[in-house]
Amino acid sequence: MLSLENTENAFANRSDKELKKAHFVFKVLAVSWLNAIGTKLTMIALNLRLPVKSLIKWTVFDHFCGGETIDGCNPRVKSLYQYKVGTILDYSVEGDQNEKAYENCLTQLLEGLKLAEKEEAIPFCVVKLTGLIPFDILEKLDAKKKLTEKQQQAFERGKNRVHQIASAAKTANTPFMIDAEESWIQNTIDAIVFDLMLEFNKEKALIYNTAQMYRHDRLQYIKDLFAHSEENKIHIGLKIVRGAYMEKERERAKDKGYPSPIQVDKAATDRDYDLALAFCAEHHDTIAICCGTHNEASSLLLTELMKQRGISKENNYFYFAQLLGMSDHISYNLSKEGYNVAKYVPYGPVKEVMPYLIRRANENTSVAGQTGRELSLIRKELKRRSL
């Protein structure tokens, strides 16, 4: 019988000293007033160039994110991969919207590639389109505006870049994933992939989309793809999580006056998510699906539903991920069951990436019981260990 509850696989991969600074981590981001005071000042400090990067390294960015180059992470890429858990490198650089910030990040994702096609460790590479493409470009699209000639120039290189990454995924043969973001940029994003997975996706799952499921349409956008897949004899990739920007997404939809896309509670966002889940496996052949969580229950339910459907674990259609320093007891124990796991992996300059950091935090603190279910995980293997 499969248990995620199994501390010694969780933490198979941190020496004492590892896990005790683990436990200091989380300590802190149960604070919620240490927490608020402390990243606000963390990026006063960073901008004042004070000397504070050696300490935000070796604390929260060395648990979450595995370097601030593609080299850098290769230790961490390692490590993992000694136990069989992959990853998915994430360039985690936000905020600037310009050309050169765009073209790095091409470059950043190319060079991705070219690492995962040697690399068997990396079994995914991701981005935000709005890495490549202008958010107020992709918010004018979805709210049916005209763009100026200026703005279809700049939407035409930004499409131009993703679809050098999707050929460039295709070359590596490794599946490539675009994140979801905002629902006020979300339809074009969808439309986007869609067109790659018509192009890119006729022999196998290579382009995924990703599903938020606390948005209460995204379960009927699912079997919707699914259709459209269908009629287009085409495989389809998604990535299933249950969302990143509820405040946001809530807070837009008050002031401007339009009904939520957010689901009206938690029971209703875990309905929805597993019944994706459920879909998915029934239609496995052509529906290649990464179950982005850190909930156990709906990590068992896919197990369980593999088995019903005589889905073997190693089918590379099935993966299970979870963010690199969280849920360490899903990812390790799922893995040591033989099944495809991988943990995202961001990585980029400190201070570049501190905004991504922040968020884990704030996400850290607003999902409940997130970070003491982590501390409870991580004493119990101290107490273990008896350290």
Ligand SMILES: Cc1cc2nc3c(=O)[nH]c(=O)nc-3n(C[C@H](O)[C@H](O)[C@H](O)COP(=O)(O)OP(=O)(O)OC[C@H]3O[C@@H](n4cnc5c(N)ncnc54)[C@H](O)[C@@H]3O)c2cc1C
Contents of the next structure:
Amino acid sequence: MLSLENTENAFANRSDKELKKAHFVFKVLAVSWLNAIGTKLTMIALNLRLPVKSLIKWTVFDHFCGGETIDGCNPRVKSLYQYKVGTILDYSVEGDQNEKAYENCLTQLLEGLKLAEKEEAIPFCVVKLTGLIPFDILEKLDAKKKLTEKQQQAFERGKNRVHQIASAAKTANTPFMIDAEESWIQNTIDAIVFDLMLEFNKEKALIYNTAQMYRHDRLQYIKDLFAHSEENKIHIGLKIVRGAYMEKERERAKDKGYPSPIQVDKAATDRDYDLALAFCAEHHDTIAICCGTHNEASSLLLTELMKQRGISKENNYFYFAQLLGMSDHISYNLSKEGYNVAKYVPYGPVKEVMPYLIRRANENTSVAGQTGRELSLIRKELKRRSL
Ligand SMILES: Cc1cc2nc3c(=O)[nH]c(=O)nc-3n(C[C@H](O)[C@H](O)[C@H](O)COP(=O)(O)OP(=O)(O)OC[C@H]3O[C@@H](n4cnc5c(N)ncnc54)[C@H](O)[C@@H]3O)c2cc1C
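Got the form predicted on its own; could you also share the form predicted together with the named molecule?
Starting with the chain above, the whole complex follows.
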């Protein structure tokens, strides 16, 4: 069986200096109190315009982000692709909910797609729909409440932006993935994405939705989506992830007194994740997947499923994806073996991508084992290089 433990492959694109820096970044992130104080102080300092930007840029930003602009990501795109690891440009500016911010997000996506059209190192583009459509409108629709006339107009403008991106993705021949978000807006997202699939996925999977397998209803969702795709003679694209908003989901369900949409435990999430991979591999003629995970067992399972079903490693309906700066041992070892691999490469002005960086910092303390694993792999490689 394929091994993901080879650290020489995993860190081949990092110089000794870069590896030492990665070691420093994860060591700091691993200390939870330092992490908590650090993130708070950083936000305060940035708001007070204290000169902390270069420190952030040199450390966490440089580790987890591609650059401040699409052009700025270019060296990273090239360096990843030297090892056949593709880039999924992820405009990670969050928070601002106004027309100007939505239009800016649209511009970024269209620019990214223009680049993807000529750059084989960029196999997908991605967006969160809340970057294009107001959250409260998605929430209202999910709750089956009637929109005001003004909200309806804002919703139409938002859907129009999404449609523009899908059309540009078609022109660029670059698949377009839509991230999954909170469960209380997800039905509306699913419906918008399904409409796009009906229009754009007739010949192949161009539009991908995302399924969060920490939700106990998502395996059934995938099966139903497949049934609908057969009825409508379309292909489907799916990014399969475990899900990023577990605590928030559980808390809201408790506060509002409805049953939690989240699985009872991690084992149930893992079970459904792997069943989803198996279901998609079984229907690989019309289902394309992007296996978005840092979980070694699930990544290895997909390689086995592909082997069992005679799916070639370079079949572009099968992609593995990790976040930049995390789980390089999975990305680089899989790409060395000839599998299709890509990294989410977040970008945006330092201050504006701070919420993303803070989430990465928190994840690296709260997700059991994640930082420990990164650190031990880096240490193993430092030792191998006698550093
Ligand atoms: C390329 C890529 C794209 C992504 N896109 C999205 C996206 O669109 N939307 C999104 O929400 N997330 C997204 N994520 C994040 C993802 O959902 C996970 O949070 C993250 O990858 C950790 O899960 P894992 O499979 O890598 O690994 P693991 O470390 O094996 O799993 C951790 C995950 O398991 C689940 N879990 C942990 N404890 C429990 C428990 N007690 N009960 C039930 N479940 C539990 C949680 O989802 C947790 O994040 C993406 C991740 C990647 C790599």
